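Given as structure tokens, the chain that follows is alone and in the form predicted alone.
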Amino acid sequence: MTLSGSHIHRASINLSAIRDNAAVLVRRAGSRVVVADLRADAYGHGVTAVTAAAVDGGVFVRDIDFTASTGRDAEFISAGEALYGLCADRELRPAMRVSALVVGTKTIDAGESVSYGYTWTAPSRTNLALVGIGYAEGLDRIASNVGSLRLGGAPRRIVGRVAMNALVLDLGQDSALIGDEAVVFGDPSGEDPAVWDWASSLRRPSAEIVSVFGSHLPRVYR
């Protein structure tokens, strides 16, 4: 199997989640006008696509004449993290899913080390997966030996330093195939890890995480 380009890693944006989140926020706002926070290219989700989806859900954008549109000197509230589903709320869905593919596999023996600087050494014989995403794609190097990606139905810890375009996952006695998908975060209502859990493990705000990934990865809309 040949893997190249944007097929290796991507940020998948669920526009229906944006639209549904907007509708929830509008309902909760009552008489107040909900205004979309579109900073940083809509938190890395893409301002053009997000604007259309948010407006469909009943949210306004900042460049609209609110008085003319609403017909009153209305009270405004900003829809930021909630619009993108970046908080643990049962009515809101995360809109961004970050994933990458396995590009190589290897088995190493106890005492062998991986990645630059050999910051991790295998305590026993173990299987590894090389995944095609790194700090050039927005995955913070602080995740080295700390963060986990979901692969093969289970969380797999990053071992060794995150490299420019790749990272290594420890599979233990499990195995993986080239082309298998590893998920950084997505919609936890399924089996994906939550963005707030990833952010917490790195001690970073969820808004920062999605904004950085969204500005570095190819975006696919659904």
Contents of the next structure:
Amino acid sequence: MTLSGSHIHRASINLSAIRDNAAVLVRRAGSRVVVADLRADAYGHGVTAVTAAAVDGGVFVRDIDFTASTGRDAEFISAGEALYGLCADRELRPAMRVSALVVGTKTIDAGESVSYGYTWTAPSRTNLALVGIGYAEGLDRIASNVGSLRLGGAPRRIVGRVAMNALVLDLGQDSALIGDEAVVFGDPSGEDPAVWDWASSLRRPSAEIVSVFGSHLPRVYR
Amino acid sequence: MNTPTATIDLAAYRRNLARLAERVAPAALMAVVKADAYGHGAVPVARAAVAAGVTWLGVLDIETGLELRQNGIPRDVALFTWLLGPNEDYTAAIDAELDFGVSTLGQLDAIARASVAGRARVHLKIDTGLHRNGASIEQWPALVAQALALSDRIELVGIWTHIAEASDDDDTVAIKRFRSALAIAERLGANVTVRHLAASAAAFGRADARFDLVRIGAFSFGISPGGGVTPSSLLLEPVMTLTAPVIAVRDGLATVGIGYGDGVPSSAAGVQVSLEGVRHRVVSVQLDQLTVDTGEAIVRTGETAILFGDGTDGEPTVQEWADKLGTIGEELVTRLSPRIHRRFLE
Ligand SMILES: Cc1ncc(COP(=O)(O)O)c(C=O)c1O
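Next up, the form predicted together with its partner chain, please; the one we just looked at was the form predicted alone.
Now the full complex is given, and it begins with the chain already shown.
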């Protein structure tokens, strides 16, 4: 998939993180051979791009020449979650960042409700941001009224049900502009939330989160 | 079949559309094909809808609208977009004769600026309580007035809203608000021919929600709202059957080659799948496979497991999965990876 002209949502993939993670895993493996786990389209990161980055970092990929190039007696270890940076480990970096843009803003009064089924009602007058990402892009519906996205320097709670292609964030007295970016997760060494926190708040494996987002969102490589 | 496959029964889809069109008449029916036709495949589904006589398609975004035009959806079929980002290429969209669901003055002006050669088709959206997009009642007169002032570049085709379906009473309130917004627009001089409010449930259930056009997604794919309402109770047929091969059998457990990396929720332990007409329980879901407890049954590698289908061979429906997982069928079908093979039955 290519990035749509409208840039409403994206999974941005940091290939240097994959290369660096690969190098860390190779160093830690000593004499053992590290093999990239490329299932599920490289956990949603895109198998072609990931293969090149992982090989760059010294990791092996299973292909026809595999046994010849690694030697018959080698001991193998598979690199999956660690390669994509899905575990909290000071030496590893998450490769995927998921974000979407604010496509609408609105202020509602106390007592007014939001989204299907009116499952959330504003306790007081508040500002809302409509963000262009939903369960069809992989943002689980169980995040309704539970999960948060980072927007304008703070975590903002999803209020009301996550819809197929949109969700609403509660900003309280703060405000946002159309075009502002809301981040689901990214690199927690900066300001972004961590994928493992997002995953555990939904009781899902991080590998599932990135695989599902990565298969539905336009991917951008950096 | 030795690979995970979503089989899409386009004949069932056309039958659903025919039943729904009959039910909502004299209102017209928009077939909603956003999100890759709810995971069913936007281009083949759109073509099937057009073959069934549908003249409105709900595409959500400009990208999908352009894709459908490039794939031969004729220009006398209106393609309705309403998720409009801050950086849209309206020139291409107007060239492709897409319809725009507009909520703000900013969107209206961006469309008018791009509309040099002809008139862009616009439907103004009023917020009647859902509080996603749509103009508030305070913003509404200015939005309508601006659309009318730009009438050399903008054709005001429709006025619309989207409702919460929280309860019948809440929907009644939304319908009232919609009527007031229509009245305000009329007083300002608007003369729209296409008023639309209802999606599947309200279109099916309420004559007073239908107006001139209804926008139907879920029901056209045979996905019912759950909570005891089955597709068959609505005389609708599930369109998608999801299958995957048995890739290993051992100690009363079968391994089926589809997993959470393909979009089957990792929380699906406990749901059932069907093998040779017999249901078995899913024990666990991994990245690219599921483990199924087959007990004493004789199961062979290479057999095809049905995860969900139309239920006629005893297999679960997507509704059963959704009820069990505490979600809705729409999430299960849209979650499936685009890498899963789609097989279309005419
Ligand atoms: C504006 C709008 N209209 C219609 C629909 C179709 O809804 P349903 O699938 O319930 O028919 C949707 C989908 O959520 C929508 O966003």
